[in-house]
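What follows is one chain in structure tokens, specifically the form predicted on its own.
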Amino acid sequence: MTRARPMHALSALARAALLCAPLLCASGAAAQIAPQARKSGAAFMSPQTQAMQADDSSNPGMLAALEGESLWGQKAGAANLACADCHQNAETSMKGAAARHPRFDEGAGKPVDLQGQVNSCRQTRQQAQPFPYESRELLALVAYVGLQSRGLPVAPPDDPRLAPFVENGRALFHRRIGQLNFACAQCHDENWGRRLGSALIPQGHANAYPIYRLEWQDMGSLQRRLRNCMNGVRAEPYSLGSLEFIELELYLAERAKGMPVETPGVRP
């Protein structure tokens, strides 16, 4: 016989949700979000955090931002080459380019997230070692490109070699995982604007990575978030770059398309 896990093992989002299955559990298959009723998880912040983001001053990212800004700069790799040598000025090379991420590789055959992006350019172009994913360096540079995106809207490609990558998030999405047996979907397309524990649950777009995250102290892509989210509902996570990661980043794109781009973000 196998005997519950105590309360005080889980983590918060465990405890949460399992106080709070049968909210969840009640609905019914998930509706998209309808293009008028979509709300960035700014919406869902303290006036407090709302006005750290808005403030380049206050706003935590803006620290990666500048370090990144630093990097580009930066000659690296036996081709002793900068990303400014190849893209000059960043803030019109690189303007539209997070909007425009994911985006489908020719050379990889597959699609490619812009953390992807920087560190095929360090291999190919700079002859240099890639980032380590989650590393402040590659956050940074990220951070730094999203910048020059800030307020168009995110357009994803329209390319049917993404399409069925696209589709494979979608089904990620809406797929039931872990131990708890949730999908992204019910939480964030069913019962957003409602409560896990004491966390208003908001829609999930992905419009604001990397961001700051207040809980972590600390700079974190959206494969972070996800990964987060995952060890909640106590499923084994993904592998950080993993082709899962960019489908669902993908469907996110399109989920999110049109809305405004707000790297750096900050969160709760």
Contents of the next structure:
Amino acid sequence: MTRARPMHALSALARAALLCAPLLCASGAAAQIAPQARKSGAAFMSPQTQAMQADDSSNPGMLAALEGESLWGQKAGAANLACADCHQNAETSMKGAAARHPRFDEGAGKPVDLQGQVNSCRQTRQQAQPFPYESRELLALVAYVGLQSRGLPVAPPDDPRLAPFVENGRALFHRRIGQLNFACAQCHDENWGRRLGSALIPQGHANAYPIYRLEWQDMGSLQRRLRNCMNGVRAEPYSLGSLEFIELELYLAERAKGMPVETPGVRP
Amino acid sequence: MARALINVPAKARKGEIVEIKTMLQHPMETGFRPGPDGRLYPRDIVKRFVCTYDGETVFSADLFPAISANPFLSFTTRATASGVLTFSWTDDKDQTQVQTARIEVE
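Moving on from the form predicted on its own, kindly provide the form predicted in complex with its partner chain as a structure.
What follows is the whole complex; the chain from before opens it.
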């Protein structure tokens, strides 16, 4: 009897291994979404919310874009310059700009996203105070600049200096965090299309930011949305504007490469 | 002054039923929501919306705290004559925002 025990333990181990094998295969196969299988977050919304986004007179994000348009022409700072004084007409000069962010900023030696770019212009060119993150003004300007890329493909710059930051972003996307011990990839790569509570899990493509989120009753940036998910898994969120967020944004842009920009998006 | 999005067809045939869509930028603060210090944010909603067509009221609505931020209202009216549609929103501070749009009737 005593000699039989190790045998029994071994067979239990073998059984466990057999049980695990299909699980491992499944997670391996679903690890990354194939380019042709990618779907925008809009595809997971109700037809009503889709209609709300599609019609410019019912999309509340257009109110922010309108506000951004007036800020574009408004002089500010010690230099008494408006965005329009350097960049002229945003409809031509900003076409595709949002789709190419985050990009590498030579001066800072690190990547910068669109919000950071607006604030850097404000500080160096206009010599004004930067807008706080998630402020109405910053979201409005980013929504207005983003609107000029609507319909264009997400086009992250092919810059070798960005590679290590994209790689960090990829690692952050796959790192388990928080008390619930979840990684972004577990929901958005492996379980999209299924439900988390009552909500459909989208693929997590960042092609419509800044968004008007019905739950917020307001505009918000991608970073606010990421902080939301981090709170959801009970992790301590990174601070707004931190390098971790920019790296995640870079990886998400790489992941959504080629998908059409929908800014300003509406999300449930 | 808040921003508003108004969608009125620029042209219509006489007697045609036209759809009008309006959205006003407004927080619609319910008065039930506590701030970080636990105290309630004071109520601030749009109470009343009126649309007049050449002086005659064609649509009006009373709004309540359960209505979302940036209230969107859409309604129809019969295009009778070329003229001006006036939209007015009145909020809890009794401030009224007025906006107009022109419709050409052939």
